[in-house]
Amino acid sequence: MIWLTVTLLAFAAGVLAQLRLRSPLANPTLIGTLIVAALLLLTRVPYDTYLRDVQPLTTLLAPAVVALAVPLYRLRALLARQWRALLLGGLSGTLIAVAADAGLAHLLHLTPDAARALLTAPATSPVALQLAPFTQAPPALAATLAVLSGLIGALILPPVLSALGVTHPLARGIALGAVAHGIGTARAREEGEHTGAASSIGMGLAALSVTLLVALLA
């Protein structure tokens, strides 16, 4: 249980973190892999050993990103109104997300085993692991390189989106959604409800498209 509480001592440092300096680059879940992985390093510990330590926190992950999906029950007049908007903007930001990440890896001749993990990338770390075997993708490396997709998009997306001059809560909630699933639907809920519950559409919206994609692959 070493490494569950190292993992759990690590996020709260993150949270601390981001109270103090109240800045995008002080995000939780990046600060506590990144002293994970620096401890991981230090201490020559294989990554099996680190996920079999905390495996509890890896099963209480698919509930987690479920609860997510709270806020569009009290939203759902307003959501049902804008379903045309969600349902394009997710479905053609997933889409995107994909393209680039088959570009990416051909751009970077990046191996298959490698290949075929980011071609999951864009949904969330859960439906990552789950798709897999279908994949033939590393799992380990199909939930990092998930999670290191949702970091990357949480941390650069929303000034992106602000320089864009995108404002609508909605808007910046789908997109989010889309590109970055769990941890960017955390970064949306610091902005508002409603670009939460638009981000958790996303979210959903990205895990369907990606499931079907590989469905269709395989």
Given for the second form:
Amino acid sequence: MIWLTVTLLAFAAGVLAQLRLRSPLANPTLIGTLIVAALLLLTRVPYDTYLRDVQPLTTLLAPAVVALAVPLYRLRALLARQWRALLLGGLSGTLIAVAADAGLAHLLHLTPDAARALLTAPATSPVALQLAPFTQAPPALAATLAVLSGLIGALILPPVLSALGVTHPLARGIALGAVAHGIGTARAREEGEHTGAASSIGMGLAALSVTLLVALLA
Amino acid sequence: MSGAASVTARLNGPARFLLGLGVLMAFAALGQALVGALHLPLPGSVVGMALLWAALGTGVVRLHWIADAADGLLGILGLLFVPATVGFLQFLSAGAAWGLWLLVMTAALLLGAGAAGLLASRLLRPEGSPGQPEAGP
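Could I see the form predicted in complex with its partner chain next, after the form predicted alone?
Now the complete complex, all chains and molecules, led by this one.
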């Protein structure tokens, strides 16, 4: 119970910081993660113990992802008109990210474990976890790198997209969802319902395309 | 269906929230069961999202049953990822390698999202709203 409380309060602190600071680094998920991680290290509580304590939050994640169908349904006419941009934008973004992960890991001589775990990082962590037997990556590392990909994407991509001149909510959303999945979608929703809906489409497409790619290559 | 709609419309806010949460969890469980039965390497929740979208489209599920619960859960979506992101603690012993891992990941994120954003901007069909009017190539 204590770690569930800590997680709720740490996230609330992150939301307050976001309201005060208006900086991309004041992301509630990042601040919540850092506070919880610091307290776990200080108290030497193992991650598995923490995970058992916050089980209620983990349980709510599945219905929350299912709930992304609601904005998709509300915006169905708009999304149906723009399916070409969403489909081609999302697929190309995910596949380029996977190719860049593979190519750079090779160039920089990363360990095979890390290189394989990075392959599935542009897809949501349950996908990364379930594809680990096929890529022969350590499952926990694949899931962790996928989660961090979402977190880093949520932090750095919104200002980068603005700098590139990508201003349309659907284009920003599909870009976030294509590589930063769930956490990127949480960030995209802060920009508005259109951005969030496009991001959840990008997340679904990324799950499908990374799965297909791994199935073809493995 | 109109009889059911009039009954559910009279539910108070908290009761409608519980109805919605129950429906969302049912679709999450349905997605999970389908993924397990068919051995799909996909997350059950993403499959559940597709199933719920289809159920809304065909009228099996009414939007007002689930709207409150969906908006409530999506409003705290960022909180629900904290347990997973804290998982990086398990790999702290990798030490210096983290720098390279994050470098590769960041480069891939920038290339992928940049390409997706620019390509989607190009391909969007012009319409009055939302956002800026499309400039075209």
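Heads up, when I say rigid core I mean the largest set of C-alphas that superpose within 1.5 Å between the two forms. Residue numbers count along the first chain shown, from 1. Small disclaimer: the values here were computed from a predicted structure and weren't measured.
- Superposition on the rigid core between the two forms places the CA atom of Ser209 less than 2 Å from its counterpart.
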